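Only one chain is given next, in structure tokens, and it is the form predicted alone.
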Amino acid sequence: MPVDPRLAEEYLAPVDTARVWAEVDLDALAHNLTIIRSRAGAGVGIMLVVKADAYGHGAVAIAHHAVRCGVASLGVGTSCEALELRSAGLRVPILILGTVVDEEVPRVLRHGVEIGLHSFDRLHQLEREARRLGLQARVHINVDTGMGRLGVLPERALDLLQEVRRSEHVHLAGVMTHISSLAGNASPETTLQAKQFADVITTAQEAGIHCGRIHLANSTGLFSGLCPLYDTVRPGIAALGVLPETIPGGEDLHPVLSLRSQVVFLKDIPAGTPVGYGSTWRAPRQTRIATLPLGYNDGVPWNLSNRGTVLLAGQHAPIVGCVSMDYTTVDVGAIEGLCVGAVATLIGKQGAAQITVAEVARAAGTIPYEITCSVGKRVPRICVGGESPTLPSQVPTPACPPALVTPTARAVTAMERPSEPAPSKGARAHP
């Protein structure tokens, strides 16, 4: 069973908030997964990467709905992220793409989490610990073709693959690499990495090694035409409607996240009045200041001080003064009729106007990933939509020969899944 229905219901239960909230559009997520499935093509499984709390969107709710939409497996960055998903009732395969530390290994193995394998030393430790626990550790060997962080170098990859094959308590579930270029397939570096990875896979297969799931394409690789895609792709932020602006296809995606707050105070000030820490802005004329109860702890970059905008009453209003930890101040002198309680949109649509994650990142001088990941823990994620999952189940190439596939390791089809409660329209999820 991929999802515990009781826990799915709990994480999609209503929660009341008015100070600041992030709306998570599950219908947009389903739409984006449809686009990704189309680009991946028939027979290619989707491993949805939900690391960093699904890039700030809320990993538990995103993962639950993605599995309802047929996603076959999940990727995370750390052991804690994997165990959080297990605790939330996710039973599909979960891969830790990063590394684990020694103390985390027993819990990870006991919860059936797959582990990225980067070295011979880690293999030996997993073999010892899996033997002690009477379990099989499932690993994906990470081949370092150019990222330079984790992974075995290509010239040592075959040796590591053969040692895993000889292991009694470590099973090879997959082989992967990590593309380093933000330009995806448009970069010569990516071409070189893909060639090195292909050489490793060919050599392993010629040696009779079953590689399990083979994956290298992330969001930028998938949307920039990287080939081959093998049997699994690893989209992350593209499923959430965000891509680097240089990558084609982003216009087909729907943003999943909106960040909103409300006006809690309005103050008329005369010309020359300073606003915010350091008095970095002074009113050039008599105007009105709206105070919003969110700041850089909630996902408003400090670099938007005196340069960002907010949507109020469907109009762009400038952020003035320094963004502080808990508050942001906005010049609303040009907006008539604004009152306390008016909804403010920092990311998303309001009427015909829109502020995208890419626009916020550009104004703040950073990348879109950092913007969504910085939405703080005290911001509840409120799920909307999600009544009608539209994707068929993903059935990736088995991670081991068919005779060895266990019920918990294989992809579960929609026909085999128990009925799961659909969130009502406007349902809200716990943070």
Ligand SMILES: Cc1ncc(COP(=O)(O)O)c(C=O)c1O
Given for the second form:
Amino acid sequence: MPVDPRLAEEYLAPVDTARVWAEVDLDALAHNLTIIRSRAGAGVGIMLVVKADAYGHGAVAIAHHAVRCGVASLGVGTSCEALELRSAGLRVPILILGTVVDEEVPRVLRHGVEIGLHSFDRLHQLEREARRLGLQARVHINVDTGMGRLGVLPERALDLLQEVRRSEHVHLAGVMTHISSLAGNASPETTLQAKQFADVITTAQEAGIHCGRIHLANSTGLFSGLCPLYDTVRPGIAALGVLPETIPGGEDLHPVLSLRSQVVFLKDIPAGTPVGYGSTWRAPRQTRIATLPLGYNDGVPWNLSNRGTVLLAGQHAPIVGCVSMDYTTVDVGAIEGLCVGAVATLIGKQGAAQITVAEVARAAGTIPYEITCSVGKRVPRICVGGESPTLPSQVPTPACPPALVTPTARAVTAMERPSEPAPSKGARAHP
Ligand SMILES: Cc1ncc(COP(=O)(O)O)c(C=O)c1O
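Please move on to the form predicted together with the named molecule, as the form predicted alone is already shown.
Next comes the full complex, and the chain you just saw is listed first.
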């Protein structure tokens, strides 16, 4: 018999959401943005990087709160990500940091999304499409100073900049490069990258080219303080409360993500009982196994098998056996009085204990980015906090300055022009 939809909603939804959930702490985001803002200094705009669904945290909620906190613009990886934010009502400038493919160009232009520009071919295509649509394409030229993936090489950058300047339908909104260093900026490569970028900017300015927004610093660049910040910084992971452990300053940040679940089954097993695929773990003594209804599909790395821990009743309990797609098993023999329904924390705080994203990454032999990006699609993101934006508002660069709109251009400015951020308590006007 088909399930009555009202009953399905009443009985199934709470069960689904209680199996496993990710808490996204918007107050922590606001706190981190305040720190980023003070590191960046007055007059430097924040382009918050929210690609890959804000590194798994949920891009729409993160972006909305960040904009309420005064973030001036957003960076994404793909057209789809940009359009998702536009359709969720975000009107601030959005830059596709990566690249577009041909078929995506018309929609991206119609929605006033800015595009990272790497090649003359793409410039010509943008010029044709923007002319056909009667719009201005807004681009940021990406100079490849050392990443070796996207971007125009420094020696061709001036030619590309000049060709953009000659273009009627393509407007230069910015110039950027990306630092390749993982460990901070004190490497010879970073010094060279920063120098090559500075040379491109100086040459362009000497040639009378107005570069728009100029940006290179990601979280590492911003916190290591060794590269120039220009007028815009482009942090991602620091806003989410995580920094590579080699960079000082991470201890002041608050983690935004917690990953939680609940015990669905407790089983007493005798010594020698195997647990999980491949019987990689056998109980060394009589003990109790708690089964948690989340696995590698939900963001528990398989590499935590027999290696990671989970917080239960405020204590660390070892993951035993292989993590499977839907389940994780934990030895809770040392924890007395645990019941089915007890909350398990895989990332985050419980009582005085904490498991950080960096710790999980280290135990799994990967980087923190991969841990948060791997929180699965079926894990609901539950936002907590977010009552009070804390940053002074920033006035984003006008999306399409009237002087630059060609006579035939249809106004995309209304679409792009951000609504005034709500005045926050104690907010002061941006200088
Ligand atoms: C071009 C670009 N800029 C900025 C960032 C943000 O980097 P992070 O999260 O390390 O601050 C990224 C992320 O990978 C990126 O690809």
